[in-house]
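Let's start with one chain on its own, the form predicted on its own, as structure tokens.
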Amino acid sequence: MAIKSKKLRVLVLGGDGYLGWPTAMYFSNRGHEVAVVDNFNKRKWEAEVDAEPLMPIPSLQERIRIWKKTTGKKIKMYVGDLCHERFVARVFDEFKPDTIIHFGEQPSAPFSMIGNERAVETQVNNVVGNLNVIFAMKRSTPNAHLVKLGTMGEYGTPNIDIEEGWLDITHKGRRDRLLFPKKPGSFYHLSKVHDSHNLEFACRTWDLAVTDLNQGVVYGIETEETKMAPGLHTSFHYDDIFGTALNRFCVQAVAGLPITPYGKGGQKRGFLNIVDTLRCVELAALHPAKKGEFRVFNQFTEVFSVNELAETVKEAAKKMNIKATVKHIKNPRKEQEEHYYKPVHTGLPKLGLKPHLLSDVLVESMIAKIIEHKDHIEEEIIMPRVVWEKKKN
């Protein structure tokens, strides 16, 4: 499908984050007018749980200055909390976005499972912030399109094929179309489910237009824009709270530590390259949902088990003369380790997504980047510190 040439006014919520900052640069680089919103809670949470990124990250103000110096393009910045209704209303009234890209939420399942306080903090931050966004849309930009980051984790691992957001059912001789049943695995994933239901209600009731991107696990460090100048890089987490399995495995290989799948390692998940994440968001933005439509895309390109990831990293490390071993450890999470997993993902390919698939070459490039910053690796933050269910003595 051909890409429309329309220039957008893009508001990126969570514009200081792992995905938010590359997304802001991506749209700015293509001539769209971009503004970012952040309250830097993620940086605060990282400090509180000792989860510093592998490569130090400049302030958002400095990143924006570097971007302007490098490209001549401006990115506007708003500093504030999405949970503050008046702040959100002011941003929407002032910037008048036609496209809102919503990454502005607490993104970690382990963080949400630390305890009572973190679970509440996660759900209040995510659900209340999202509600303020849709109310601001209703008041100030009712014709705008919201592209919201959901997660494949909302579905869990049901013993049936996972459809793309919706399920056609027949029950006692009657038919209906309902949101696909959700079985989330953490208080973080539950917050995303609440978001999805609130968004669907807003579309049905207020005629808003929303695309919910149920995203798989994202991997990768670099995009076209992050490589333009020093200081434009995005965060790379390898810790047990904000890091992903692939990142953690690559760091373990470089550090000479065993690669540690949780439990049996049979857990299957959808994955995609960060470059494809940016493309998916662009495709959704350039081909918006209709007014009143709650559109769901399952955003991933490949499915792997944790064991397959571990072996991929081990083999890539071997090609770089790094001897890596795999050692299974007790699973800190309460999850199925062997299960059926067949999710549908047709919407984004129909819009033109051509995926960059995981390969030894890509893993080798990640390992090479980690080697450059090997001295920054903190081994004590890699192994799991959060347990879903503590056993009673």
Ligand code: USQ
Contents of the next structure:
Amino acid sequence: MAIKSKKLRVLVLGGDGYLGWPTAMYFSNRGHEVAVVDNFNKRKWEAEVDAEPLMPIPSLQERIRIWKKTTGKKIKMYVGDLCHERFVARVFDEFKPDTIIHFGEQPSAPFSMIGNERAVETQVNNVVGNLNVIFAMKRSTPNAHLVKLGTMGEYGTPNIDIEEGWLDITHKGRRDRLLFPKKPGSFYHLSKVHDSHNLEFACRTWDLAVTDLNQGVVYGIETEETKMAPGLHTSFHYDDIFGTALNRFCVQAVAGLPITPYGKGGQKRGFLNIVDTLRCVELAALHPAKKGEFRVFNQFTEVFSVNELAETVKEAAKKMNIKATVKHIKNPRKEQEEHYYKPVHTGLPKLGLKPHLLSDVLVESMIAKIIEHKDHIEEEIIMPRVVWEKKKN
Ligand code: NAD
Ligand code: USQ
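Switch from the form predicted on its own to the form predicted in complex with this ligand and print that structure.
Following is the full complex, with the preceding chain placed first.
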């Protein structure tokens, strides 16, 4: 298809992050003009809450230099805060993107639940940054397409099937198409709900084109580009605050610590491989939303319960002669531990997504990679330190 060879000017917001850096390399590798924006908030938060990634990460400047040496391709860098309106406006005026991929937010539910200060910080950072992006687009690049990272957690776990963003509803004999009702489980997840509403309003009012990718939990360490040279790897968290379920379970197995489903472990979530995150973002970018359209895709490839994930990791570890154990611990979160879960996720496969499904082989390769860095595992940052509700005695 002709559209696939189109070269884009891609602005990756949050380009120093777990997903942003591999995405920047992925688009650069395919011949697109790429610029990244980051203010290193994540590196600051990691230091503040004692949650460093497993492998040390070179500075963004250094990563970009290694990328240029390896491929001959340039990635432009803007260092600054998305919450500073004038900085964002300058970046848009100067780079004039036709595609903006927005990863630049505080991504952790536990971080947002530490207390008053972190809840405010999360919502201000995410909601204000996103608003500045909306206004910069409107003023400087009104025909551009915004690909915004939302989350499946915006919907929560309702006792009905979850549609892709919208719901056709009949109420007291009248029909309408409304945003699907939201029931999120943390102040972080709520920040994404607020973003979605602001974006839908901007599309309706100013004819902007937006794709909101309601992404599930991402797992995996490597992509084609991260393997191209030492120093191009991405940040991999296993701590209680920035680490996500499967990544944490693999590290627990390698460290000889019990794998920790919270509570009953019947919580179900949508999951996807980091390699599929990049492909989904690419598919959205190459097939943009129309002007005025607020398009939503549910971005995950498989649903698992936490218990299923724990057993998968245990079995994969066994094949590698690692004896992993599973220990249910008191759930630090307030969430349903047994529930109905049936989200639609047909939009991205219709555009051409061919999922990389979770197989033992993938888990084994993750475990093998973690073994290489076993000496860096800090055991004291693994057990949950943040609780949703402090019980009074
Ligand atoms: P990350 O923290 O590794 O990356 C986010 C990057 O954005 C960081 O480098 C951070 O410094 C930067 N950033 C944050 N606030 C900023 C600001 N105000 N100005 C400039 N830069 C800023 O997170 P990630 O895991 O790569 O997630 C990326 C996005 O995808 C987030 O929006 C997250 O909510 C969403 N998401 C992630 C997952 C997952 O499993 N990792 C799943 C669903 C959705
Ligand atoms: N969980 C355990 N044990 C653990 C860690 C997590 O049982 O040791 C459980 C949690 O209680 C939760 C589920 O696993 O039920 C997922 O937790 P998680 O920490 O892997 O993911 P979550 O907090 O939901 O957040 C992550 C990313 C976030 C993204 C979200 C997608 O950090 O950026 O938005 O996944 S989703 O979950 O679909 O909302």
